[in-house]
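In structure tokens, one chain follows: the form predicted on its own.
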Amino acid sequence: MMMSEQFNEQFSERPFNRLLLTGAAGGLGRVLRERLKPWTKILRLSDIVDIENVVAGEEAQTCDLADRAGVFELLKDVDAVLHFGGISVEDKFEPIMQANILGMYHLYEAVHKLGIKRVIYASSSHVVGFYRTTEQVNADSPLRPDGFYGLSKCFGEALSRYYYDRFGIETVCLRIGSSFPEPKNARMMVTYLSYDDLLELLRAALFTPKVGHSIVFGVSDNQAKWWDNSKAAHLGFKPSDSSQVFATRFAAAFNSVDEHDPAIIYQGGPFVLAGPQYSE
């Protein structure tokens, strides 16, 4: 039994009245939608597109994060925010700016003005994508984003830090690696985060009594490690899965590494090569 499942069993009633999950129509949003329900009486789901098949215990609200009034309406009567909304891949700067930068500002202004005390922010490991794969990074390492997407996540981390220092709004920034049912390539053998470990990470981020402003890498207990989570030990996040069970699938890829390929040299992988094509 997963720790999150054991944790759920202790509740005689659901601890939150209303949680907000942004990006609910996205890849991870769809995964989390059902898994978050034991924690809240009402799960409010939001995305820029319509949410389908809404059932009892759910609310759906379409919202463009660039729409300030819409974001304020979205956050009314919310106890805490799990912010997975925005653009999650490399793109031109303008759409990333609207969704991930302006939208992030609107979200924190609403959080502040409406008195919400905690945000779980889906940041990304791409904030440090230009570190080499031979280096190990922790939460205090200087940021080295690998594209416009990574830059926008750097902004989000800095903005959330400001709102904590200025207004006391607690945030846990999740520097998510690669969260899929299984690794898709050799790089993901290092960055893999299982869905069960993602849920455990959210549990730690949401239910730890005091988190201040925390940064934690979202990664399972994989054999190869680029990221050091010792700075987030207070969260008590302990992944139970590992990519090692998939190791035989990528043995050939590890034996044919091009040591001059930037996508191999740097932790950001293909993202380090994606940016320039969007800046023209």
Ligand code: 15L
Given for the second form:
Amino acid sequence: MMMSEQFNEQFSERPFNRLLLTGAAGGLGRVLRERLKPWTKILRLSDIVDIENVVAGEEAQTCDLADRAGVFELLKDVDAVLHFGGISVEDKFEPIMQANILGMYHLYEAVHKLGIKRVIYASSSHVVGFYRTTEQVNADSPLRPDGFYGLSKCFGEALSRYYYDRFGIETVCLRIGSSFPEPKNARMMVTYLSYDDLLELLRAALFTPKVGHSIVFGVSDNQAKWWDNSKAAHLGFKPSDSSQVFATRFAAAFNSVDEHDPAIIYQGGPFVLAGPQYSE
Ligand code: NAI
Ligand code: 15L
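Given the form predicted on its own, corresponding form predicted together with the named molecule:
Let's see the whole complex now, leading with the same chain.
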């Protein structure tokens, strides 16, 4: 039995009335849509694109995060927000600004004005992508974003810090590494976060009684490590999986790396090179 199943067994009734999941049509949103239901009577699903095949226990609300009135409508009667919506890779500044910067501002204004107490924010390891792969990073390390996308996640982390310091709204910023069914390349042997471990991370972020403003790296218990989660020990996040089960696939890639390639030198991998192609 998975840890999250053991955890779910203790509820005689679902602990939340209504959780909101943004980015629900995306890669992680589709995974979480299935897995969050034991925690909430109603799961409100939102994305800029329509949510399909809505079933009992779900509500769907299409919303562009750049639309302030729409975001306020979206957040009505919500207990907590799992914010996974937005641009998820490097892009031009303008769409990133609309979805990830303006959208974050709208979200937190609505959270504040509607009295919502906690947000779980899908940040990214690309807030520190310009550290070298030989370096260790923790939640207090200075930010070193690797592009406009990483910069927008830095903004999200700082914005949520402000709303905690000023208004007491709790946020857990998840600096997710690479959360896919399995690692796609040698870099992801270090950055991989399994879906089960992602769920365990969300459990820790949602159910730890007091989180204040926390930053935690979303990464499985992989053999090679760049990120030190000791500053987030209060969350009690303990990953169970490891990318090591996929190791044989990438053994050849490790032996043939170009040590002068920035995508190899820096933790952000190919993201460190992507920026200039999007600048106007
Ligand atoms: P994704 O790109 O598959 O999903 C993002 C969703 O946000 C999409 O369905 C998209 O339609 C929606 N969206 C985009 N612009 C929007 C807007 N203006 N208003 C409302 N919705 C909008 O990305 P994925 O992989 O599911 O990631 C989810 C979140 O987790 C993202 O915020 C991403 O930055 C973050 N993340 C994901 C990682 C991963 O390995 N999958 C790693 C690090 C961070
Ligand atoms: C991210 O932040 C992206 O959202 C995701 O698509 C992956 O590219 C991931 O980082 C990564 O670094 O592998």
